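So this first bit is one chain, no partners, the form predicted alone, shown in structure tokens.
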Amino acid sequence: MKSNSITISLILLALTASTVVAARPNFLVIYTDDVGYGDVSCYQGCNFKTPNIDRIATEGLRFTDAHCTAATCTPSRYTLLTGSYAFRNKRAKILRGSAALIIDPKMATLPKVLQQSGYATAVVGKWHLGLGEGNVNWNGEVKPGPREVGFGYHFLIPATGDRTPCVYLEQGRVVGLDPKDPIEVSYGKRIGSAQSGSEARDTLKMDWSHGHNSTIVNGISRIGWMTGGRKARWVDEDMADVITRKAVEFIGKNKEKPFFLFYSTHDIHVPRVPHRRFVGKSGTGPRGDAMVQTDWCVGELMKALEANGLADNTMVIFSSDNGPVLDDGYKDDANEKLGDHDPNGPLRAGKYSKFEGGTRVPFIIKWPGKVKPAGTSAALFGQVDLARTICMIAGAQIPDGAFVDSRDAGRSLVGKDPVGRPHLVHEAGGLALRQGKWKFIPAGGTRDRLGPWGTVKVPGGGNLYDLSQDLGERRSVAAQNADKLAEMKVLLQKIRESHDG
């Protein structure tokens, strides 16, 4: 009998924890290129519509005061990633697509912790966080890369759609490579004897404005040199389709384990060659187009996640690494067939800039049963908190030491906290600083509007925004306010100085 009660226990005991393991939540983060606060029609400012992404704000939460960590993307990318503010790490900076991994892979990521936790792991898209050591050799092996720091498997644009190389990574190598045709790249000495985009300029499909000129590659001029790979080309227009196709194959071969997918698009970043099936779309040249791309790959993932039975159990994530911008270094009518849309809304500048439209963007979040649908939340939330915040929902042990700015942000995240954060730093070429209504911008200058830019001379005491009461940021009160200013500029300089994010 006693031999029974035993055998009893142990089944109901395993029963029990793999209920527990069962019920570990799929993530899935959506995480889009210079997409700004109004570039989603459930946001202020689209004059287009993204069916796919409302459709998350609809069945979810949407915020309107959350942010990416800085008002670029590769120190976006870091800091999400690593739960560390990328000012902490000089070369979380925009790279180079020669620059060695910036993550130390010995270092804790929100990939790795979920990863030891029995999570399926993939990074799928755009990466600009560093390959290798340097000078890499793209004919091997490329490593250390996303396996290091916690990806199992990853499919790569290995820095940025105008950057070389323009070629695809998977699984540490260059996809579709002739041995026959070994590929070189080059950020320093130009290499190779094929025309610049600046010498066969009339021969582009799509002209650039500044900095694009070097190598040419599917008929569009990069930064950076590159030759060889010929068949390992991409072709722009068909880069959402191969990367969704990509992250959709993930999902489907994972449904029966807890998976992580980071699904990266390029869009809306330049150069912005959306597929024919998209082109006229938006009414708004190819910018416009680009998006409505992207939400159709929404909409794809999306689909997936049903066909698999996974929606239920899957936390969706969508949002940007910083706010929008315009021309970016290419001659794509951005700025002439705007319209009346407006990417970052009510929001003044953008990317480059540490004003509000550089790092507040569209944050919307899909979780049945945990997140009521058709919510909004003005809560301060900042990315740097999904690391510690998905680690904890996971069930995952987070190291000691590990992810040093980030907070659980767990009740905010399911619109349960209508507050957030007490404090938030903005990172664009310096730092800002957000707490409660408060926006301070310390001495020097920054970006303004959505380029071609103007700068922006902020005094030596620093500029102090109420955002309650001024959103746009158009008049500075820290002489009424001096107090307010003083405190603030003493925390930042705590922040910088110590780990308390």
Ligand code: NG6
Second form
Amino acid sequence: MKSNSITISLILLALTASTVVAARPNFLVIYTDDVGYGDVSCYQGCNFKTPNIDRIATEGLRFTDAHCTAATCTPSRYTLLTGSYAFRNKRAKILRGSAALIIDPKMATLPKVLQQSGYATAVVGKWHLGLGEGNVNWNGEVKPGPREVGFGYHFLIPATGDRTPCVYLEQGRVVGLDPKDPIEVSYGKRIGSAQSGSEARDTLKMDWSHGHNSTIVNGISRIGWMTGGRKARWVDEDMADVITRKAVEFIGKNKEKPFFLFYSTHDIHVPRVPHRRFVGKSGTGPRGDAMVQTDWCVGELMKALEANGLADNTMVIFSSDNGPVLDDGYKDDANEKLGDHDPNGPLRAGKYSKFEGGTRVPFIIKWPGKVKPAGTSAALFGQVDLARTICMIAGAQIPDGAFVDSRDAGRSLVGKDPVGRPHLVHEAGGLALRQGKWKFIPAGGTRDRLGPWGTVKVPGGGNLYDLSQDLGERRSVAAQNADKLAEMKVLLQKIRESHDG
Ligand code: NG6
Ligand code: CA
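Swap state to the form predicted in complex with the named molecule from the form predicted alone:
The complete assembly is shown below, putting the previous chain first.
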């Protein structure tokens, strides 16, 4: 009798445990590259349609004031994964393809905390957070890397599509490397005898406009030098298919356990070379075609969730790593074929800028049963909060001292807090600050427009914008609001000096 009741208790315990495990949601973060506020059709009328992304909004919540941390890639990604503002790490700037890993493997990260609580974790796609300890030997095992910061699986574009090395890295190894044709990468001294993009300019598939004139791979010249690894070099046209297949495989393999998948697209970063299925589909040239391709990839991921019975228990987030850019180094008709498409929507400037267009990006969440369909939220939301918020939702144990700038934004993420963050730092070279409707840009220069750029010189005291009246940041009201300006200057300094993220 006694042993029977023990057996029953054990069964009940096991059932409860498995129910709890099953209830833990999966997280799919779709992190696009250089996609602006106006590049997704549910944000405003685009010249092309993004139906799969729009469907996430129809089934979920679309934020109108959500931000990545910085107006460039590396710092935004660093913050998303570490919950620490990137300005606290001096190395978190646009990295060369030969840069060492900038996340300390001892640091608690979003994937590591989830992994320690039983999640399967993966990053598929663009990395750009450095690899190894400097002077990486690409012919051996490359580490430390994603594995050391908490990703159980990785399949990477190591830096960017426009930087060498132009090969994929899977679980620390270059995919398809022929040991007889070893890879060497250099960001200083020129290596190899192949002609560069400057020398063989008339042979290029896509001409460069600034920079991007070193090693030629797949008919496109890149930043940085690279020799060897000929069979392993990627084909840009296939990149979206390759990484999407890897992500879909990961979903299928991990359907029995909770997972965190960081799917990080190369699109719509330069060079914009979509597969021929998408060429001409947007009517705005390669930049828009790359966006149509991204939308297709999103559709494939959604299908994979549905096919594996995971759609109902997966939180899907769609966002971008910085604002939009047009000519970012290649002559790809981004300006010429733009028509009346508006990559930054109502905002000013984009990538590289302290104006809102630098960091205010599409941010959409779908989480069936938890987030009501077809909503919009005007809450001020920062990707810096994803680390703590996701770990809290997962019920993971967050170590003391982890995620220094990351707040639990769970209520805002599900649409229950219409206000959101009290303040948010915006990094673009220097820092700017949001507080409610106010935007403070300290003295100095910042980029304007979308490439080609102009420079705006912000005068000594700094500029202050009231976004409720002036979303396009056209009229500084610093003189009329001297107290507010002074208060925000002090607050920004305080955040800079202490962990008051
Ligand atoms: C810039 C590159 C630009 C892009 C950017 C990084 C030049 C002239 N420009 O230095 O093309 O690669 O770095 O973009 O080289 S990001 O989205 O990864 O931050
Ligand atoms: Ca980017």
